[in-house]
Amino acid sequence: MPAASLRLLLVSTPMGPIGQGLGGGVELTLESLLRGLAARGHRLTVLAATGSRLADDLPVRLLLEPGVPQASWQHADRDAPVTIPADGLLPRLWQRALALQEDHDRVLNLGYDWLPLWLTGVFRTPLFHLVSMGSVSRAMDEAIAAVAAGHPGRLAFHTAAQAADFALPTPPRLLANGFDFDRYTCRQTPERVLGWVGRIAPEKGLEDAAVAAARLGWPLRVWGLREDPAYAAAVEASVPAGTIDWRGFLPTDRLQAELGACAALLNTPKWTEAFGNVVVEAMACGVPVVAYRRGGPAELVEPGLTGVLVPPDDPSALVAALPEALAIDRRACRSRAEERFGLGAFAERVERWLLAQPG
């Protein structure tokens, strides 16, 4: 049953405005909160960048702020100091959660920053951190140890790999994540294509995908956000014209049609991935996944049921995996990612995290 209705203030990622992909996973995270949680008779507020875009059947408050956006931490080095421009969004963000929180019986920050993690003593309202990526800061290992040590209830992670990355004195909370399995569609008959989604950026390891098409003859049919024109062009470049089709950013339903046709997700990154959408987003469409062992998608992928687990950084490991991969039943692989990632059982994580003692 649904615990009584809580006011919630769900805060977004300063990195740019809800619905262009700037934000990478956290856009996909951010939807099924809401549609989990309204469904849970919860009352949401949405604090997110001007320009953002929800859908127009969920019964949440949007409220903007405008400002520059925040560059990621992910591609900050180490020792990288903390960094806010003129006229930043963070700080006009979190100005605005500041003053609504005494209309909140909740306050969730989505974004990965310094900032919100340090007022988390200072916020009257209890304010909750779903930390959405592993280590890439000391600063931000730091932010993210000390609210460990004094409000070790606050924190939340995706996955144990995750979590793993960080100084935490206590067990961590782990939430995994949704999914509206009603949005995708499983196709039990594939196109003789690969798939890749993504950011295009360097961590991601797009090169080493498009090496193993290559090798295998297969189109590699590629979808997400070009955030990093000059690498997309390298790994182009890198192997036989007509290798790669780029697809674009898609909203989840365009994505979901053009992906089911593929016969396997390919899925190589490069460093720590907190969870991996996109490995579910296949697995609902039925798409068997071949994924690095390393990170998120290592813990999301049950060899034999939904993919095929290979060692990280070797093309040459995703080519020989590709039979087994194929010859996985589609429709169990949804039937089981659905019974471990389902929208329903993922709010009622979260809304469990926050009711429990704040801490």
Contents of the next structure:
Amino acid sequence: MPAASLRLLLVSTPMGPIGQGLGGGVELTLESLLRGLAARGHRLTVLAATGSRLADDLPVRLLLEPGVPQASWQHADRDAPVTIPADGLLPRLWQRALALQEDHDRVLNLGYDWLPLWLTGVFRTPLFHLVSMGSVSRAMDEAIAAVAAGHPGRLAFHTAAQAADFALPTPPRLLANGFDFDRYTCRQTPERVLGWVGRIAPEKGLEDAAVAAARLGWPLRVWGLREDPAYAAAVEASVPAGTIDWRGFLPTDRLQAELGACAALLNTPKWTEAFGNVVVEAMACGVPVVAYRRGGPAELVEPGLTGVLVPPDDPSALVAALPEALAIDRRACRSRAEERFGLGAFAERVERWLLAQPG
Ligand code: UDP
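Mind sharing the form predicted in complex with uridine-5'-diphosphate (UDP)? What's above is the form predicted on its own.
So here's everything in the complex, that chain up top.
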């Protein structure tokens, strides 16, 4: 049990309402955090965009703010300035957080943006940041480096590869991520199909998985938010018709039910993936993962046990790795993922972090 029951204020992503995929992996991270921290007796308030929906059974106070979402940092130029639109959601969220801080013991920021990082020294209630991406912008790198220099205990990352993207004077606090394995069913007998899950955007590298599937002559089922329709069309045009089976963006329960049918998941990011939720979600369904040895997924996949790691940007390596992936014991794959990425242990790591830095 926790050392103390904390009153926690969690501030969600300024990318838009929770529940539509606009926040990427942060949406699932938030739900895991809430579930895990509530089970440890903490009292939770979430501040999020109007239109956000959380699971009905979460014992959480949800406060909503309207406003125009932020543009994504990962699609801006590396040297782009910090911009906030008129009637912006980001400043509204943080104005409200400032007003609410006295009623809370800790404030936890889940948004990848400049304003909350800059506010670290301004808040009277300790403000913590769970960084959700690697380095994509100079302005953000500077903001993260400034917190790392002045308040190192207030930053945490998902993986070592993600943290290595930033200039940090002290060893990073690594939290991995947590998953509610009760929501995922391990399916023993797959179909002759491959899977790919993620936002449909260039940094996710769908084109390589499509090429590999086409060479193998296996269909590729694709789940995820179509963030960049022109990119999606270009990928589809690059492979024979029928290679890609677009399944849309599904809520977790439906996603996992469909994902379990896949013989293997291909994970082919072109950037430093901070963690790679979909990698663990596939494992939770008993689906082995063939991933590029890059970023978070390289720390998640254990070769021969939960998947295969191959050299990045090489579709032929994905093709060559498939037989090894198919030989993996799907039940053992799921068990190993559960051992490493359970909800309770994640919440405990987060709690330890929040309690380590009271001032
Ligand atoms: N996702 C989903 N339904 C879908 C496809 C994806 O809920 O149909 C979720 C998935 O569960 C994961 C997130 O989208 O939590 C993608 O997160 P990831 O960490 O893989 O990448 P990010 O989008 O944060 O870069």
